[in-house]
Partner chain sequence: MKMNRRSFIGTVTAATATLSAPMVMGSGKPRVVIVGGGAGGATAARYIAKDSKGGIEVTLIEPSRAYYTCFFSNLYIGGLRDINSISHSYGTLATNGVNVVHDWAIGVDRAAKTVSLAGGGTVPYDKLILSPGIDFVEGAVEGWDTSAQNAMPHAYKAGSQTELLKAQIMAMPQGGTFAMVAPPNPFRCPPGPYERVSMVAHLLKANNATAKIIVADPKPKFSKMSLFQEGWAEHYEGMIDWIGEDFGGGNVSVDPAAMTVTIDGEVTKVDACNVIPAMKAGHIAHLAGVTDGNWAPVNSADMSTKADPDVYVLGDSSQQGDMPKSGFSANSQAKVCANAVRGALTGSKVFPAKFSNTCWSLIEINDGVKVGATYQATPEKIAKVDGFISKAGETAEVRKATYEESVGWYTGITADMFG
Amino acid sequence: MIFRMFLPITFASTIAASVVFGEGLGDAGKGTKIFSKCKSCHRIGNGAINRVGPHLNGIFGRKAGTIVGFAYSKSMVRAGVDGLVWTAETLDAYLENPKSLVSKTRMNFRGLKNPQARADLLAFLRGYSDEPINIPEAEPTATKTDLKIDPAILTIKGDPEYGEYLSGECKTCHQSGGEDDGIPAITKWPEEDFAIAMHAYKQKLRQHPVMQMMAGRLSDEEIAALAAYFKDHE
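In the form predicted together with its partner chain, the chain whose sequence appeared above, alone:
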């Protein structure tokens, strides 16, 4: 599976990303070229309009899912309502693996695994936000809450039996049949996506008070166990 192959790189890069932020956002010139990957759906610059994706002017500091008139996924709107704001840190996480941050985003993009490429792209995007000079190179939270997902954590093999027991707590709200009825579905996620999402709540990168609380007390083994269980959940 392609996704699995990418994994070790993904997590290694997550850690590297915070280092990059610490040193600056990257090379905007190189970012211009990387933006060609985005151009089929997104416009940026003078008079940019929404296309398949929303325009990206002023993306820094914008609340997710809030351009009036653009038909966002329910997931994206919910993420915004829950408090997701686009910053260097959140954009970096989103670009790395869109679905790990916003489960059912319509952005059909596998993710940019190379941390330097993301840093370059962010430097390019930053030029189209208001007063880019005022956008800190590194958000205070980005340095404070450095994503500290040790790659080893993501290689933990979860115990699905323990996961099944723990899942009882999830199923009070999330329907085991996988329906999305006001609360998102969590079944049949790739194990890695599930684990990253839970770690993102645990580190308060994903914004939802209930989920931050629930994930906050799960150990790495317990997150792996849940991921292992829900992966095959019928």
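Values in this document were obtained by computation on a predicted structure and should not be read as measured data. Residue numbers count along the first chain shown, from 1. We call the rigid core whatever largest set of C-alpha positions still superposes within 1.5 Å between the two forms. First, how it differs from the form predicted alone.
- Relative to the superposed rigid core, Gly47 undergoes a CA displacement smaller than 2 Å between the two forms.
- Relative to the superposed core, Lys37 undergoes a Cα shift smaller than 2 Å between the two forms.
- When the rigid core is held fixed, the Cα atom of Gly65 travels less than 2 angstroms between the two forms.
Next up, the form predicted alone, please; the one we just looked at was the form predicted together with its partner chain.
There are no partners or other molecules in what follows, just the one chain.
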């Protein structure tokens, strides 16, 4: 896994880099306009500081939840500890549905559903990270596959009794009463959010090797059953 330090870049180099990056991911010029949706919470560029959300300079290659002095949610900090690094792949999944990667993120954004719009926004953001000329060929910004779930999977009606039967392994780590004592609670989740999170582990977008292994063993029906059980579990 590659970690890179943020290197300050000039406005001119940002424009040049954005043109190069636009060829590999999206249109940075269009991304500038899309970023207007983000400005109420985030700043980027020379002198950018944290506001409601953290500044976005150097976002590519940065470990989640690590800007010193910003009050992240426990879930975001934990995601970083578990290995979440912001790449084109993980940022794309996060922008599409923030809860697909960080279940209790404080980011009050319902998601950017248009894949081209996300690509354009990422092209714009990439210009403010270090060594933008090295993309998309070089890690950590190589584009892989984003989170893809057949909508029909999210309509599967889970059997809560079967989910209770399956839940034994979950409860070896997650507290059945819903307490969050170092390990996130999984009770009272909306069924769709639970299913999306589990499929993100299956596709190795959410970074936790044990959860990736556990989710990889489950069928779509079993995930739906667990979602149905934990939704109403006290």
